[in-house]
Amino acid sequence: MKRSVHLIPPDKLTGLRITRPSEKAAGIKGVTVAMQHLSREMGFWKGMSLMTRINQKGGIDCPGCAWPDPNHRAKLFEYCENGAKAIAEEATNKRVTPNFFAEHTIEELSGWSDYDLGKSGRLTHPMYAGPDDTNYREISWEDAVSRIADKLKSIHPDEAVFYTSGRTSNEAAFLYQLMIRNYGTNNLPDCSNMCHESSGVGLTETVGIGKGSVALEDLYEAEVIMVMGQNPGTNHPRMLSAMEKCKSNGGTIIQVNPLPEVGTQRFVDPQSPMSILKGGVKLSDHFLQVRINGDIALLKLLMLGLLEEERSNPGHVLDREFIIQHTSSFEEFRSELLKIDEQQALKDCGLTKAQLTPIIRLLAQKKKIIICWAMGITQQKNGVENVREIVNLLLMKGSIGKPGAGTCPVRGHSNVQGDRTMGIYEKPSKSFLDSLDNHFKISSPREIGYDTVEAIDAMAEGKVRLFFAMGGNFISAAPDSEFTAKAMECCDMTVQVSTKLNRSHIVTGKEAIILPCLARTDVDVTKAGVQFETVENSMGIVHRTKGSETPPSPLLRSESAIVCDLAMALFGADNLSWAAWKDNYDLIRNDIEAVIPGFEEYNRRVRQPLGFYLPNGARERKFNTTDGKAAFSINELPQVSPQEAEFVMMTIRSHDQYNTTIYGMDDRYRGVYNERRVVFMSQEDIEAKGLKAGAVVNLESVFQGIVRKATRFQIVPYSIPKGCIATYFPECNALVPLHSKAKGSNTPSSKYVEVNVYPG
């Protein structure tokens, strides 16, 4: 290739100034911020009429996280600061034209950061870079598809992997899948494998569905919120509501995160000039600060607690009734959690015993018990134990399958959980298989397909030769940045669906092709009229979503669109109905009703105002395992302290960025400003290393015996256990290892990495 590049971001040092961390979150300060963001990206007016549009009913579901939407809406602010600040990027007045890409070559281009890349604006043309190519090309619709069909016909079904990233709806993930696989292959990675994988995998093993029990509501009526390696205020801030409405019931809000986070702290309602004029409520009653990977060692010194609670108090702790009934294997958890050494656990968490006593004993007390959690759980190498660990916690009190308790894994991408029910996984069920087979009267292939981290790899050996790619930013969202930017350069075709330029339009295979697609905040008009996609969000209610604003482009298309013309190119224009379905999605959620369990009269019910519920058998105590009862599961205490290196460094977002989309350069609710490369590290720490705030260093990451190197980093002074440091990604996932992965789900252990620090 004649195209050089460079294969990370930058290491430029954009002029770190760092502040006290803010005390409250939300408030008069986010509403200020969204509208500064709206007014820079399309106007201050217009940004606020399509504000008005965004969660409502019948409206537009916002592009960022996948929380759900409450019964009665507000009609002003149903959405928080970062969904305004992603409907900003989405509905921008900036283009990247033709001009755009004649102007700026690949490799100046490799050399933006992340967030110059994304805010050059909406994507409006097809692109195309040959092997000889130093600047992207116009390229028609026609001549993009047909390249790419070319390729997979030339090649075997299992030398192409297929990416699918959390945007997609409902309708253009089946569609994508059904393609895929009456092509010949399972190779669907998608952004589950690298986030919530170990949840679906834990929650799998032990309650029979790989989602959350709980519904919104079920948050209001709580006893007890447990928060666990979360941050609401940033991640989910809409979340917040949902706690303070728990708190005004009555119910206990407790903490457990390695950072201490503002949004679970105090939370100021912008909707509510009482709360405003108050300075908001208090949130969390209780704030456990456990080392990195804690979690378990925390969780089992809870359980022998409650344990000995039980033992004070026969029949007043434990829910025997729920365990006999619904339950298999307490005793010998039971027996194998009486084995811990419980010094051991102090010391692994970080906590002492007199921190956990009041939280045993609200725990003994109350009956209604959710736990929540995000990635520091499931990004360890023992996640799926970590989320195994959790249910334990609620099986013993019967916290699962009744109002206001339960599991509450809180996803991240605002449709990833229903990427997932549409059949975007490699590992597919026999049943789904069957179903799609008996439907579309095709043979889906039954071999396991490429994962994340099996298709980085499998990229590196030069075993794949197209990477399609339906949204996402794979190159800043996987791990080992220079191994998987390397990888990548070995497939003959890169192909990114895409709303926005980012860094995987710059890190390509020998030829790369972009297709612009419609965003949601788009109309989408075809032969059959306006069109309206469906989500499900984190809690399992599937819902419409629909565009209003004029499309950046006429030449842009849905991405189901997409998927149709290009299996009417791999197939023929006989092939099942691809013409009809790419104009008409009703005919779309026909063939899902027909395919997937729980979308009875789909077309009916999802255009009630509130959408509709899928079956949930853990929600109703119906546990879909081998004996029907949901599983006591015995984990060991894992790994917490470094064996190779001095620190133990776990990945995070600033406030300004939302997965890899990098909104502004701040992180206010932790004092940090104009500056992503740092690293958050304790006060005895830095002294101990002879360091001081602001100063620039160098990290290394050793696994294995083998070094990674990310330079020119800033100290931040931070309330962060001794022995850790907290850093943002993607400047960092040059440091996370490929291979350093939870056992059961490959996700990367992001959330675990040991590294050592230099002086730079």
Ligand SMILES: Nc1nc2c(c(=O)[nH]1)N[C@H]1C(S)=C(S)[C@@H](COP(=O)(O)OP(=O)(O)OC[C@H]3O[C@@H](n4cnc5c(=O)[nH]c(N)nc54)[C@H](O)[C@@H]3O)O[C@H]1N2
Second form
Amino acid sequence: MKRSVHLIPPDKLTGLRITRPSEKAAGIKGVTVAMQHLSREMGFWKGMSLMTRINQKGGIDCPGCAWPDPNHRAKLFEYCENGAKAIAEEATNKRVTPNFFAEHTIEELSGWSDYDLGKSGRLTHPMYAGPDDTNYREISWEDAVSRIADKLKSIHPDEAVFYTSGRTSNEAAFLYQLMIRNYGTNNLPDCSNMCHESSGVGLTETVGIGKGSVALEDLYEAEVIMVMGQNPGTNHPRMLSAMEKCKSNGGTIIQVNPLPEVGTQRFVDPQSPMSILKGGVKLSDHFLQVRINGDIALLKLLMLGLLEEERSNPGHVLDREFIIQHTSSFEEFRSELLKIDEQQALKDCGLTKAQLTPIIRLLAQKKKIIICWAMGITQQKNGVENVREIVNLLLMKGSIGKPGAGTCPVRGHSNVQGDRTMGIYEKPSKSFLDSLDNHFKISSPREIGYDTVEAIDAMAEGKVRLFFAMGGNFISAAPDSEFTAKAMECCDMTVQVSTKLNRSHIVTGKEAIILPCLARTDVDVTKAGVQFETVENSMGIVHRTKGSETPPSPLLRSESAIVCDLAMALFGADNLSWAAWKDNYDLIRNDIEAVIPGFEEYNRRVRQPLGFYLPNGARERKFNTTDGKAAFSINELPQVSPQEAEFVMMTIRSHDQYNTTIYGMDDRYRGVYNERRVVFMSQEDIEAKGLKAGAVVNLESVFQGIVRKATRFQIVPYSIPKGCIATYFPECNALVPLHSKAKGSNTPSSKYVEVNVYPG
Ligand SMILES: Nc1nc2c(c(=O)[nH]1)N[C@H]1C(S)=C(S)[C@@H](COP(=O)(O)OP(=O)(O)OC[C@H]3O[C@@H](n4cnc5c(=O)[nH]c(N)nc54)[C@H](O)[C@@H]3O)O[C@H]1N2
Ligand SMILES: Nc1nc2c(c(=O)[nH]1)N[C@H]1C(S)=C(S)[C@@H](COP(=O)(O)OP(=O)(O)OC[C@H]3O[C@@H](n4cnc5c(=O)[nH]c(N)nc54)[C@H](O)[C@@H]3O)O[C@H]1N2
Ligand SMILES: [Mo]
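Next block, the form predicted in complex with this ligand, ref. the form predicted alone:
Next comes the full complex, this chain leading.
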């Protein structure tokens, strides 16, 4: 290749300011920050008018998180500060045109940060760069599509990899996987592989469904909500309102986290003048500051405590009837639990017996418990076991499949759950493929495809000739940035269907193609008229989303249209119904209904104002396991203290980012301003290392003897257990070893990286 790009982003510091962390989340400050972002990207009035349509029945589904919408929505604004930032980022007035690409070489752009790339604006034209090109140049849709189809025809289907991020609608995802299976591969890695895969695996094994069991109303009714490894104040801000409702109904909230996350502590509802006047409500009643990956130790201690309580108060602590009727393996589970080394477990979680006693009492007395969790739980080597231990605790209490109780893995991307339901999965079930084959008279490949980590390995080994991404930013999101970048460069062709510029357009295969697509907020007009799409939220409700904005360029196509065009170029015009689907999404929904259970009368039911729930066995105590029972499981205490380096590092999100999209340089709740290259470290460790606030350091991770480096970060003193540090994703992805991943789910252990810290 003629161009030679920087494989990892620059390590330029931007001017750190540190203040005390905030004491409350949301409130008026949240509203003003949201307004600033909207005004900057699209002007105040356009911003305000767009916000009135977010999350309204029949309006635009917020492209932020997958948190569900309440039945009684705020009349004007049903959104949060970070939802507003997501909208501002997407519906921005800024444009990345062919002129932009003529002005900046690809090599130059590789020296830009993710922030600078993203802030350049919306993509407007299909673009192409061949092996000898230093710059992208405009290409027609026809030319782009035929180049991709020709490439696909020239290789073995297993030499192609098709990635999906989690924003793709049900309709586009269904067509995409159909095209890929008709082509002949199951190489369908997705962002879920790096995200909630451990939840899917752990839940399917134990309760027979890879999704959560609660509905929004259950959170209002719960007696206890335990929030583990999740920062809802930043990543799911509308969850705070549900937690507030739970509190006002007398519920208790427990936060389990190495960091005292502000949002979970105190919340001021920006939509309630009373809440603002009163300074908000205290949300979290108990804060358990666990060590990184101390959750299994903690859960075991809590469950051991419950066994003891049951002994002193037989029949009143555990739900014996539920256990007998609906579960398996309780006795084995119990006898293994009794064997654990309590002192070791206390050391591993970093908590004292005195801290746990009130929690055990509380759990012993209450019957309606919900456990919510996110990346702190799943992105661990023992992520699947973490989930299984969560299930164990809920099963002991019979806290599943009844109002106010259950499992609540809080999803990330707004349609990541729906994409999986539509078949975006490298390990599709036999019944799914059989149904697809019967309906379309095709023969889907039956071999398991690559997940994200396997896809990177295959690329590095030269086994992948074409990489196609339906959204996302694979290069920045994947672990081991440098390795992944080199692996990507081994591909003959890389194709990105995207809304905005990102590093995956810069670090590419020999030929690179950008296909610009419509975003959630854009109106989608086809020959058959204005179309809407559908998505599934974190609680299994399928509902409509319909954009209203004029697209940034008349050349943009919807993801569904792009798939249909490519499929027609690949298979010929008489294959399946691509031409009809392209214009009329009702027809796509009819076929989804025919293939996937739970979508009966899809077109009618999804037009109801609130959409409809998909069937969920666990919610009704119908466990879809081999024996129809929910399974207790036995899990070992994992290793939590570092073996090869001094610290354990978790890579987390700031308040001003959406994954690899960086909205701004601040992390307001944590009191960090104008800098992302930071290391949160305890005062004790800072002193022991002879460092001070603001000191510049370099980081080295060590895994199986191999050292990875990332340079120039600044120290931020923070309340975090000794021996644990935190940095931001994606700046520190260079340090996350590709093969340090969860057993059973292959999710990179982005929350457990062993590192050394050296003065810079
Ligand atoms: N604004 C905004 N919203 C988002 C996103 C975004 O980037 N920005 N991303 C979306 C996506 S895709 C996802 S998956 C979700 C992510 O939502 P979260 O999972 O909340 O995101 P993270 O910042 O990765 O936070 C993980 C939390 O786990 C804690 N943690 C880390 N390790 C451990 C551990 O070992 N044990 C425990 N108990 N806690 C631990 C961290 O301190 C942190 O509070 O949010 C979604 N929503
Ligand atoms: N170290 C570390 N790594 C992580 C994580 C972590 O916590 N730590 N988290 C992991 C998690 S939970 C996730 S989900 C992944 C995220 O991985 P991805 O989903 O791959 O990454 P995003 O940053 O969400 O993707 C942003 C890009 O998506 C494109 N985009 C936005 N909207 C649309 C749309 O509607 N259609 C199309 N076609 N494109 C669109 C834009 O071009 C934008 O630049 O990262 C993972 N990586
Ligand atoms: Mo995610």
